[in-house]
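One chain comes next, on its own, written as structure tokens: the form predicted alone.
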Amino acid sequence: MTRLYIPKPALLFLAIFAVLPLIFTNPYQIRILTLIAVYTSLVYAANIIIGESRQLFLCMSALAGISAYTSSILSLSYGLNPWLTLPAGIVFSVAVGALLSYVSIARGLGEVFVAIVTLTFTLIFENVVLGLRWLTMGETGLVTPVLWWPFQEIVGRRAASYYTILLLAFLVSVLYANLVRSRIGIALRAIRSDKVSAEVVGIDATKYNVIAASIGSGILALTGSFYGYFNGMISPGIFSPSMDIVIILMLLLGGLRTMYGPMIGAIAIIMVLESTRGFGQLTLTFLGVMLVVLILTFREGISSIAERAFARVADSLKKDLV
């Protein structure tokens, strides 16, 4: 049996963010901390789909939204406990993500065409939500049922929702760390390096890419549902293409295929978004410019650069000691 690996960055992230609500007690500050935890999970999902399997999914917001809408609508329509409808939303999103991945691979689509297909799917999702106004409330948004958060009677609803989502972000980071060390992670690295050679030695590229898309979609689904219940409402504006831009920006800023990257990227971009909130629609323009700059000049991300810098410092210290 493979031993469970719990990375130190994940433990440090959990420890620091578990203490922060004791210092920042304002509801607005708790919301910012919650958003960081939400986007950390979303960026890890992107790291699996985009980073590890090189499938440029631009429908991550739609996959998160499908789960949130499915769970909420089932709960409201049939009077079910939201915890009972969460699996249905997750299964729906995973099925869609796996299908998009399989069709893209089967049709031999390159990264650019995968991006076009998935972006089109995001627009389809948005129009379906707007069109089924009698069911989704359209652009007005759907008020979600009240979700019982663990220990909310003890610490309060706001803190309970925050710690539940923080625990999810921690578990997702542990999942990612173990995934890249597993047979799936090894297979994905081989496919990334040389797909033809990987298939020659018996690695099924289609199978492993669909698995990666399914795992990432599952994370997006659960996180999206929690985000919707935390907000108290869901709408096309929440799960819009701009969410995909933010997630990819966080991933590139933090660093593709890195353990620290999603945490660093989520913290940095959420702080930027909150600092520039007063600029309105110009904020999205600013993010677009930042994304282009990162793609052209800063592809490795902060995490990779920091790791190399620390390695150089460590080497120089060793030489001085010798």
The other form holds:
Amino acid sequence: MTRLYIPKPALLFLAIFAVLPLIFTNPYQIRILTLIAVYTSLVYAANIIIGESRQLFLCMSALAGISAYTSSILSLSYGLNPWLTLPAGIVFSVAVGALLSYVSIARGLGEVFVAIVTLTFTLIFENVVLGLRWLTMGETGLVTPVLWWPFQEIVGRRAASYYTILLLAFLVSVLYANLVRSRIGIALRAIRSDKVSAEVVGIDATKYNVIAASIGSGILALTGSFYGYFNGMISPGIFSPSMDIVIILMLLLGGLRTMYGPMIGAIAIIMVLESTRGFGQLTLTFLGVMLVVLILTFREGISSIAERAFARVADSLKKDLV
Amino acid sequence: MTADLASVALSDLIEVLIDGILFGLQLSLLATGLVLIFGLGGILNLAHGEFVIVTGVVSAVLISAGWNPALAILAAIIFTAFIAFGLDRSILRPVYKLEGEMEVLVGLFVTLGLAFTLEGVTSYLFPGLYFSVRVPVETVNILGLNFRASALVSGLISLLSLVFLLFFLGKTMIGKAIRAALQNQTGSKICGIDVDRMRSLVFFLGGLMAGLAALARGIASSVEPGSGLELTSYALIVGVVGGVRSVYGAMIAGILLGIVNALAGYLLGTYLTLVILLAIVITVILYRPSGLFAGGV
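Starting from the form predicted alone shown above, please give the structure in the form predicted together with the partner chain.
What follows is the whole complex; the chain from before opens it.
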């Protein structure tokens, strides 16, 4: 059993974001901080599914939404405490994510077909939610039951929800750091670099890809549910394909398969989105243009470019010393 | 009495079937553009639905500026074809330099980004705008069955466009060159076919088909900003079911899915129909990844 590895910048992230609400106290600013934490967590999930196991899931919004809807609907229908129904939502999403992953591997679908299947799945999810109006309230959205956030009596609901989600984002980043170093992470790396050789030495590619998809789906599910309870309302508009685009943008901007990319990407894109909020529908245009530019020029992301620059500086320093 | 009831149900069914075929022709037209571009460009154009919207928006704007409607629509269709052409000549250039799966993936994201860009611009600049062409006659009675005139005209335009495309690909020299390039790029290069130019031409054709699809849809119902992703997903559904590289496959699949759509809508209600169509796509991808009518171009 290896020791738990806690990356220092993740601690730094936690520390800084824990202090920020003391400076930015108004509800709108705390909402932005919460959104950053939500998306950081979602992007780590994407980093596991799309980055580590190279399964192009375009149904991350749907996986988050399935869990949020399941938990809320169960709580509302049976009058249960939302904390009791959270696991049901997570189990449902993980089952769906694992099934999508298993089926696409078993049928030998290429990345593009995985993308089409999962995008189609997202559209099915959207239409089912719209159609089951008596259960989901359709397009208008479902008012979620009230979730008790830890310490909300002391710090107030808004801050309590923020700190809970921030802690989740931190734990997810720690999970990612340890996953990459674990047996699973090493197996995934081997499969990525040469699937056939990996299988020859006895690595079960199907198993590890399904595991990665399940872990990712679990993170998406829990984060999605928390996001719904924080928001007070869930609708197909929140868990729409544009959520997938936002997540992928953050992942690409921050850097695919990097430890700190998700944090950097989430912070940067949320800031951009919030500052362009006044432009209404043009926000979509900003997202679109950013996606095109990023994918064409900048596929490795800020974080790895920064790392390389840092390494170059370190190298030249070493040379100078020698 | 029972015989009466049966005949009513039968004429209903025939009407639904023909409605389905007419809508299916629209779907075929929508999908051929997508399939053509994927076949030669290797780009799964997720902005295809937005091309339809662009045609609709430009037509509506020109018509409200006082243009002759026919002229305005023609101009809008050609404009859309040039946008598709320009797409091939500009931001997709770097994509073609990539290899295999990577090319398709990056192309997918670039066109997705483009789709969002166009959707944002059109719905920001023209909120509430819609493009719709009125047909002077309401209903047409053929052999005792009633049809909406608009659906018939729209189906006819789709059919003519498809026939034009088939003629162009099948009979003209350039069409044959395009088909050769679709089948085997290296081989056609050796035979002296300029694959790059054929690809630009295919984008132009794809844009043209999207424009014509906008006209067909505008006659049958309406085209408005914000529905681009829905149109793209229709095209994708048909393309995937027909075999994503096969133009003929897309045409047959379009008609087939149109019938499924009409029947499901008639029997189960509208909201379930899209879910059924999407479920068909997933099933086809899983069991016949190359499509139901793969093979041939």
